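Listed next as structure tokens is one chain, alone, in the form predicted on its own.
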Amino acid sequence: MVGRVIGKQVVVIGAGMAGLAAAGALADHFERVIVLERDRLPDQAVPRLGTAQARHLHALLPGGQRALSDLFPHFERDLVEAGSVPLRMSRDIRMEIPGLGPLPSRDFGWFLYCASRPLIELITRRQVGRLTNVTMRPGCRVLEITASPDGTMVTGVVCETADGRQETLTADLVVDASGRAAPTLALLRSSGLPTPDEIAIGIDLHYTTTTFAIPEDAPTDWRGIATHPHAPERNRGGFMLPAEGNRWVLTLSGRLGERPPDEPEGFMDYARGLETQTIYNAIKHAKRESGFERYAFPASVWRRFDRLGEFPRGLLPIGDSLCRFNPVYGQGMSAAAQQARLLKQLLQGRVTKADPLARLAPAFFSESLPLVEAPWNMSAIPDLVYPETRGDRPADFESRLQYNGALLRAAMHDPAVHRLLAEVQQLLKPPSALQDPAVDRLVQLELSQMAAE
């Protein structure tokens, strides 16, 4: 271990990305982390139980893939060598935006490795799994998070064993990466606690997902694609990257009623009906390798922590615990990794302090603040478009989709503000980069000539 302990014991609770991510930030500071999983985990690329989304597209952003190199440093390299595929940013990826055409290919210079969502987290398990004292328990289950009477310290937790005993584990610290925080909502309930506010964006997403082998004809100008609908008139998106194996994962995606079909005739009319005929036309005559999988969304939540007064010392929310985001943005994996990596700054910086833990959750929620932010706002607000999407929207709402029309036509001419702007869509930059008076300079021109046509 590299660091300085400053505790004895952390339980981690869920061996998603987020809890994995985690227990990587957490081994260099704590003598054990036990990491608590209530399905089996698999030893190879297969989907599990509690990943109900594991066999829809997936994508880990280059922010996200950054933050865990710096918390894994073979992440990347043994992503590649399991089969990942590397495209460029944004050569290799066909962006295809109603009413605007797509971007132009350029070479940024970095790389979105493309990798089914068991790759991925196979890999990062992997990591973990190289650090000596950190141990998983998969088939144990969570019943219930322990803390002082009143509420105020957690203790430990009370799982089940995979052979159906219970158990308590003491802690100093408990980390609920469980994806929808319910031990940590129960303990605030029954400690009588102050529960967060939850902002939701109600969008009713159904998307379908199957898989087709990459034909020897397949387009050469692009590897991946992503086809987003025609808002609000239209609904439908498409979205498909390659992936190990030499395979397209394919995702359709309908919202507010719109379901895409589980069968191949349905399917592949919903694809012919996408904003363009791109996606059809480089599936119509490759072989689909898979099934057909369901997934509905229906809405994205926040959880307000940073605003509550208290908050139990010994506990940490983080990953989906925290927010949850339409998955079709693909922000997940990679916001769950940069908290994280957070985490580890965070508990670097305390190693000195006589109580590092000491008021460790309320500094966690106020920096990961910009984290959970930016991504929320790129989602939030093209899925507010629709009118029937459930939620408040900010009272400059008119005028920031019209800045938002104007910054994407501005990056369709200009490769400097496309880069930026894809640093930022990319998790690379914050939202702020964009404020650079240059572009806000192109942008006011192409808002001017919008009001012009």
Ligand SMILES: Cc1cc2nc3c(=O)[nH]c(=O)nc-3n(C[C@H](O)[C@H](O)[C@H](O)COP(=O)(O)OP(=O)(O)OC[C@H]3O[C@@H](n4cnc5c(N)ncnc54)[C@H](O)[C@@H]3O)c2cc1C
Second form
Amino acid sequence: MVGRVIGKQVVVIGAGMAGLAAAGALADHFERVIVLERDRLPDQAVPRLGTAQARHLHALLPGGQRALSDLFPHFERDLVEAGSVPLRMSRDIRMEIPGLGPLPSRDFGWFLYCASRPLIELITRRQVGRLTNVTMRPGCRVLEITASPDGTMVTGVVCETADGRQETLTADLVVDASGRAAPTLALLRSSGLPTPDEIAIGIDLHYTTTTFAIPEDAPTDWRGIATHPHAPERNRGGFMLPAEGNRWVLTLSGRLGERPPDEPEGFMDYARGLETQTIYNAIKHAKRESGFERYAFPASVWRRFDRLGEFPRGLLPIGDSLCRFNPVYGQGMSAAAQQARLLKQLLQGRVTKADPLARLAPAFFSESLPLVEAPWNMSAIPDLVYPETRGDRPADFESRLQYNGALLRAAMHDPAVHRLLAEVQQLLKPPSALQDPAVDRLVQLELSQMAAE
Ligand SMILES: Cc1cc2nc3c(=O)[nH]c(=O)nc-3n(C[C@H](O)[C@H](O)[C@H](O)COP(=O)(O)OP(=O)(O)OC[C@H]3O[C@@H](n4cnc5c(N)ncnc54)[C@H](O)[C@@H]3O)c2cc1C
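Having looked at the form predicted on its own, could you now put up the form predicted together with this ligand?
Expanding to the full complex; the earlier chain stays at the top.
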């Protein structure tokens, strides 16, 4: 580690997926990494209060899984050993696209590791637990970030410990992975510094989730499924993946006034009312293993820290604190892991600098822009199809929509386009990978057919 160290102590606020991934990125470059988490952290794969979303389906996209494996070499092995279910992309996953039908079952040669969110988090926590210079302090709530009187230089945090004492920790760097950036925004406000613009897309999304024992007569042609609604006329979706313990986690979603019920009869009726009967037929005789959990997600929010000219030295928001994505597209954990991997690369590149922490945050904000922008645009365009969705539509909205429709049609017919589209959607490749003359030719062909229909 000597020679790579650029600071004595770094404090990470929050031991969610962003905070854990960040700890993995920071460990090589600071003498001590302290992760402060307000919750008590269970040693089992069970949900906890601070991450209410953990009771709902969480897909770890291959792009995020790869980033976590880059940060923690044993992540994938440990996730498999803990009972996650590897599904072959996209052979084992039935993607039901309204108006087109299911995308063809094709084997692209990579896996989606399916597990409950508590298990994914537990396995990540164990990776962090192996890093000898990282201390995790559960039951420790950060009350405020401390800074120089003008707010331009962060000095540490004040926290409330598990036994109710207040403690001040000094830090060369504070990473805000608290999910809503509340400590960062409070510091900016109290110091009279500008706060970031927030771009919001009001989707008014509701989730209801339960689990089923996977029955003996489960379908053999798919193992996980996504049934998307025919937008904008319909707004019910269904997403079901296997998880450890031979169960299916099923999340039903509704938007803009549609709320999936949280009682058995209503839930089954709602499942029957999805775009197709595939999920209903799979679960109608299956044994339900848990109660119903609900979650309301009013809006996706992107805080444009990248647009702030100046930012306090020694402070870095990451993960949901930067951007909360519509969960339907399963991007949040993966985007957070990719941001953490980028942070590690940035720190590596600064080791030999005289002042490695100078302007770290602005560099991070600008370099992480593509890692946020790509998943944001992928979900914003289909979300904005609903006229009631609140948010600014880009000037070229209609043509982007047409393009996306044509791309999906091309993916149906052409395995190479399907593969490339899956790589982009699963955050393995940037959207620019689709700017390929061969892909463009096929999309143009579909566009002219669509115009003729
Ligand atoms: C319903 C739902 C479903 C989702 N499904 C998916 C999915 O399928 N795939 C996917 O990749 N992502 C999904 N996500 C997104 C995903 O959960 C997050 O994007 C991801 O976990 C990264 O979050 P985070 O670590 O930045 O924040 P969080 O998960 O919110 O974690 C923040 C942590 O900080 C702690 N904390 C907060 N304040 C303090 C404080 N003051 N002091 C100390 N600790 C504090 C909290 O207790 C918590 O542990 C979903 C989200 C929702 C809401």
